[in-house]
Amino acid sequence: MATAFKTVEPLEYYRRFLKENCRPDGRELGEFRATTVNIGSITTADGSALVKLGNTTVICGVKAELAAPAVDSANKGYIVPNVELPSLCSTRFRSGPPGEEAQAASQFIADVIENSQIIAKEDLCIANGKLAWVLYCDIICLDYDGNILDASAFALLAALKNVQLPSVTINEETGLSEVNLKQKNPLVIRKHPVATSFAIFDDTLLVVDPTAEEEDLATGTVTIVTDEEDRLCSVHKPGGSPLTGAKLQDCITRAITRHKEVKKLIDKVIKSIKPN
């Protein structure tokens, strides 16, 4: 009977749970799904991480290449993010060129990188006007069950913290670059941005870490990005229900708490794989 009701009236079915301050999967409104991170999953990449947020699974691989810096920013390298939502991760996505959701996610990650200053692009410069690193950050969803933005931002941060770049010098006589693969250095991570997403129900009720089903039923979503200094890096709100100042402040407060949990999780994993 409950299954039939859910099929015919999914929103009404969901509202009955919300009235009891819980959700169909058993979580409270402010409760996140189980979160795990695995660092260094792709041995062929310069840095990688696999993140699971409930059933949503995302992998990020970072590949570093050498290139000439742009003329107007001769002392800076590049960070090129790309989010892929292939048809294998969910029936809602089709194979072919990136869809609207994948493009929006890629732009969101690019904005997070820019606004948070996670890495100073000057740190990627090897020789002013001559040589710099390009970091290609490919984020691929393996299993989609909502909240792709939180999972992608988390995977990116964990993967960048895993990156080891070889030492590069330019031979003054030949002008060619010389790469020393035996001497590798970690990236300098300046900030640790963490995204926290909320679904808005009936214009007033906030539900944290929404599943795909919850996102479909919600009247809007909002994603808050904060760093370790409790600084607000960005607010991503793609239309939908408006939020009052008080509700937005509530979201920011919860996002700051979530940041501490995610940072603790990353630090724990990194510490466990470092040789003593």
Given for the second form:
Amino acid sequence: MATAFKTVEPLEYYRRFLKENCRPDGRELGEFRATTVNIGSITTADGSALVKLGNTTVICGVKAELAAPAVDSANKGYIVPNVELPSLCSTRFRSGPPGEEAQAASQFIADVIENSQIIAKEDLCIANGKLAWVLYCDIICLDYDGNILDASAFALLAALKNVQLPSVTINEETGLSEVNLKQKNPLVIRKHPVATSFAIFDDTLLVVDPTAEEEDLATGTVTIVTDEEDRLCSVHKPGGSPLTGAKLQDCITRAITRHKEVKKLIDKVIKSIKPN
Amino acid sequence: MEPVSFRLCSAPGREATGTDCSPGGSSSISGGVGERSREQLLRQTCEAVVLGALHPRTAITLVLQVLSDAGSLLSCCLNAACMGLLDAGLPLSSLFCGVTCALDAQGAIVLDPTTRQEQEARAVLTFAIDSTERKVLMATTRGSCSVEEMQQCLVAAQRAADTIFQFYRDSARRRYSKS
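Would you mind generating the form predicted in complex with its partner chain now that we have the form predicted on its own?
Now the complete complex, all chains and molecules, led by this one.
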């Protein structure tokens, strides 16, 4: 009976749960799904992380390559993020060129990197004007069950913490670069941005960490990115139901709490990796 | 199911190119990820106000062509989009306007910044404010700021929205008073 009602009137079915301040999967409105992170699973990448937010599974691989810095910023390297939503993660995506959601997510991750200054691009420079690191961050969704932005941002942060860059020296005589794979240094992570997403229902209710079903029924979404100093790195509200300043403030408060939870999880995982 | 489908093309005319993050230049099919992201912001803002249920099986195409960019481009696009929808006579639940705030190094708020002010600012926040209750329809930020600063910018943007909505009113009055 309940499944029939859910098929015929999904929104009304969902509203019944919201009235009791809970959701179909048993969570409260402000509760996140079980978050797990696995670091260093891709051995061929310079850094990698797999993040699961409930069923949403996102893997991030970081590859470092050498390139000449741009002319106008001779002391800066590059960080190039790319989010892929392949057709294997959900039936809503077809194979072919990236759709709008994947491109918007890539832009969101690029903005998070830029706004939070997670890595200073000057740290990626090896020789001023001649050689710098390029970090290609590929974020691929393996299972899409909503809240892709939070999972991608978390995977990126964990992967960057895991990156080990080989030391590079420039030979004075030949002018060529020499890469020493035996001597590796970790990246200097300056800030730890964490994203928290909310779905807006019926213009008033906010639920945190929406699943794919909830996202489809929602009338809007908000994503807040905070760093460890409780500064806002990004407020991303792409249209949808209007919100008052007070509701936005509630979102920010929840985001700040979430930051502490995520930071604790990441620190625990990094500490558990034995240095090799 | 969406009764109205939106298509937004924002083609830069003589736009100042932004910073390129990938080596060797960016290649894209009619606009890069930045354009796609801006289109998503604009499209979802318009979808929130247009009463799509009154026009089922209808596609509304909104084309924005940037003629020149001297700063605050996204708010300009939002204002243009709203006035376009108004001019088309589409049923809307409310009007909306775009306001950009820049926070300079001292923490002072500059509304409607020029390109120079945007580049030198610590943070640039763009809000789309609706006309009925001055609530936030769309928000996007560049750079980082404290929570108090964001709230102050929001209040400033909500106040500035009054001026823009008055401009809409005057323009509409002028247009219809000719005949």
